[in-house]
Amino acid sequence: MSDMKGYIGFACAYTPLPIIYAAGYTPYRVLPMGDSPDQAGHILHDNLCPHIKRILDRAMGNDLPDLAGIVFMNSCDAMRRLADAWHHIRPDEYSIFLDLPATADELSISFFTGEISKLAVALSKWRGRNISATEIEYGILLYNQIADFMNELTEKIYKGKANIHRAVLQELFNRSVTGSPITFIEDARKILSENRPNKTVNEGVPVFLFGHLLPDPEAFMLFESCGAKIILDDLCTGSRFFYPVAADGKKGLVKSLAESLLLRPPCARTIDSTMPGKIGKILISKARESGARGAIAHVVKFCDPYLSRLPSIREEFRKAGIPLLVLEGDCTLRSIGQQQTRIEAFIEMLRQ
């Protein structure tokens, strides 16, 4: 496989990374982190998802590697606004906007297969050569390896079988989507082979963490300082991202990729017409299986999909008798720190 030729940016966990890699690029997730000044407010409305605004701040502050292009997914209206703003500030940069179905039925999978094929065609034009089926298959195998390593490492950490802090795990999550996949696999293999069971047990209260995204490793240090022990997460910058693609030769590689992406555990923008409150039931199931005494939901302010689902999610936790704390953040560590007293009070309540 040839060396990577530049980065292709992306901002959504549903982005088909194996296709980007197959085209000879390194996928680079633009995480809402860094010290870029607040400039997005000059272009976007103040009451818009801070995830989107922080990404735009990074672009406007030149806090990104050189991107050969960027892939946007139509995951929500705020992401559409980001795509519009990106064209405004970087008019000469390659970009593509893919529609993302909110359901995972056969028609949606078929439609999304076409969108991924559209991405392959665009990337071929950007790179100046066609993408082969062999390259797509290799990309799928490579990212399946990353998913396997991350899932194994995550399980060991949550079960206390690895001497790695949850904050370090988040650093690994971030590295896996911002750098060379091959280098990451080599490092992950070394970590798994050298690490020994954790001798210092975190005596914190077991808590299930879920929500939109929480990429800052220091946030997990703060949770632990408040007496919490995160024993499972459901975040798009965490465990929800890593699910292997079940390649089916009869279906074709692209359709297998589309199906695997749409059938991942749902985020708040996903809809199941046969079970409208499905996401709440799935979260309850995960909380119970993890053995958590309570759950913390971290929701980004002005995130319409999550805010619209929260009432039904709260009701599911109420019926299940599992305490739930909802935190709203703006993708900065400061916003989490401001709620430290609430987190400490919640953990103290769970101790009783």
Second form
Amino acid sequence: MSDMKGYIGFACAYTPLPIIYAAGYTPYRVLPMGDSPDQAGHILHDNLCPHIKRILDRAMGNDLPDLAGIVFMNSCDAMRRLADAWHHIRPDEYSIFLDLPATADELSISFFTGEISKLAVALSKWRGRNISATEIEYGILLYNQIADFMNELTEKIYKGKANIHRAVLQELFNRSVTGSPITFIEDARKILSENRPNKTVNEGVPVFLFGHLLPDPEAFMLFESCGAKIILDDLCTGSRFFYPVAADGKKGLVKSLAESLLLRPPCARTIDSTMPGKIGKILISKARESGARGAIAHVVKFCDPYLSRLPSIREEFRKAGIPLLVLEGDCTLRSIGQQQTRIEAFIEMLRQ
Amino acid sequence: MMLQYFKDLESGIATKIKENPDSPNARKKYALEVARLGARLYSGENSVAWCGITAPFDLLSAMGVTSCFVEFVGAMLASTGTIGTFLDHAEHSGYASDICGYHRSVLGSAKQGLMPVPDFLIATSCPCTGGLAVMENLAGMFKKDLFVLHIPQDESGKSIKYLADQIRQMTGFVSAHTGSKIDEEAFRSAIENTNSARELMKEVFELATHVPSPTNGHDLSNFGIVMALLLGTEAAIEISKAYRDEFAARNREMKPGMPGEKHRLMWIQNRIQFRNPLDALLREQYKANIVVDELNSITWEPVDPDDPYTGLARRAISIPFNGNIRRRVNHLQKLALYYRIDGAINPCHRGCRQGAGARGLINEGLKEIGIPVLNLEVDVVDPRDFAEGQLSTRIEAFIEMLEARA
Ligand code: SF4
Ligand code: SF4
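And the form predicted together with the partner chain, for comparison with the form predicted alone?
All chains and molecules follow, beginning with the one already shown.
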């Protein structure tokens, strides 16, 4: 069964996908991939993160499916500028910008609930019909299923219980955010039901990988070719993306959605004011739990949220005695490839 | 080091004002208050809060807290010529050299133990993500409590209420740290002072639109942004009055700030904070007068003393760096027309994603009303790789272009 509907683009892991689906659209994550020529710097500035510039390059190079509209989240300054630039180059396309609090206290959750409702109203207008509560509930259930599936598969892969390469998981992830969720779930069921004993033994050194985004499946092949075995990740194009929503009818579906998005494991832009530097502590506990011998951080150049927190993250790793390799990249395989020797040397060091 | 600097500055300026009480002294009064604020921050005698740029400083001052945005430290270090070592230190500590120089210098200074330890911190999500991150870092370094104000992007009723509620909560947070509740009378009087200063500042800005302008291109540099720190105090009123009277007299007596003013310019976002020859080049060689800075304008209505939280929320949301670029461009266009400028200079401060990231769209926006923009690529607080020759050439070419258009 296919449920292909018009696409609504999005660019941030905090986007409330179930609402987009409930409105009769397919969420399409504009991933920073492809070979579109570099043009974004002219409209924005070259000192903006390559995540944003790549997305704009794709729009300028028409390397996107037809979009019925796009949803931007106020995740950082670069995202705000992207929303402006998008509107500039595609003035006739529907677009909406949702504010996204940096904290997850009661006031923020209630404000963010309002922002999601604003999205529901906009999408209803674009679509020409109202969204019902049943549709929202269905959207939540559907994306919860995808989350469950991805989380189960991720765990199986990382624990060596499925003979599936991490690169394949990345391909699946990319599909889950760019295509029909129903078709994806049907395929996913098949994959999960297949009994795939772990025939190929990866002799690589166990490594924890974190950062913001790394959507290129080949990047994982490259890590493996350097002798690493990724056994856990904390990436917004990976295990941090899918978190099931505890849909609470009494609380209200939209509020449940807002709460679960704001309370999901934080990325660098999110602050817990009661625990400054929380992200470093979370990363350490993940690295420890995973049993990794070391960690690799993949950080996108010019990303203020991440770069500003990196020294304290490094410090946490130093204190915990977990070796850390930081790779600064531009979302392309080429930029990671250029650091192959460093990765190999790091893995070699971990091996000893 | 900084305490001594501010104390010396304070006594030096105070002496100058005393020696010549009748000569124009608005800028001196302004500098005196800046020095006093610096001395209060670094004296170790006051309850201190490091804040984000859009914090409600009048409310904090009514609560007996000496508060300041951290970027002030970066600007001061740049103006004293000492910033290089702090930037170096931050970079050696792992902070990327392409994050905003204001923030890098503050982090370097804190790492070296040269920032006063605050009693608490108040971060604001506007104007920039970098600002929020630096506050989280500082809270971790100082091991002090942090309160985050999320400044919404639009001025809808829902957004204003959200921010007003947060400011109310912030008041409780501050009380918990100072040990005393807000004194409603003191708060009301601070708001009244804010409104009086606002009226006077509006007059100052209006007077500055005069052709030729009563400002000399330097009189009002950093004025709008720094005055936010003094709002709620008598000093803000006194400074604004001094400017108002001085500018009114210059207009009346036809004694412009820059005799022979030839080109009228707008400066976008931040001025270059360290000593540099470009100011003199513009002023002396080309008679190009920076008659308006982007932040030298009043974008908010008077704050209702009976409903102050709403007014403070509206004010924070109203700054031009907030919201989408169209809003900012409208603001710039309005200023451009109001001040009858010939061109604009955008330093495109390296490391500022919110500001430099808007470079292309600001260009386009000002082009819509026929205003050319000179985009410089410069770090406004980092003198270490200041490309003087290259920048002078670009300015020269820009001025030539303006002359050809005239
Ligand atoms: S969080 Fe970082 S990587 Fe993501 S859009 Fe913002 S600046 Fe770019
Ligand atoms: S210059 Fe930009 S990044 Fe730096 S403090 Fe100002 S708004 Fe923030």
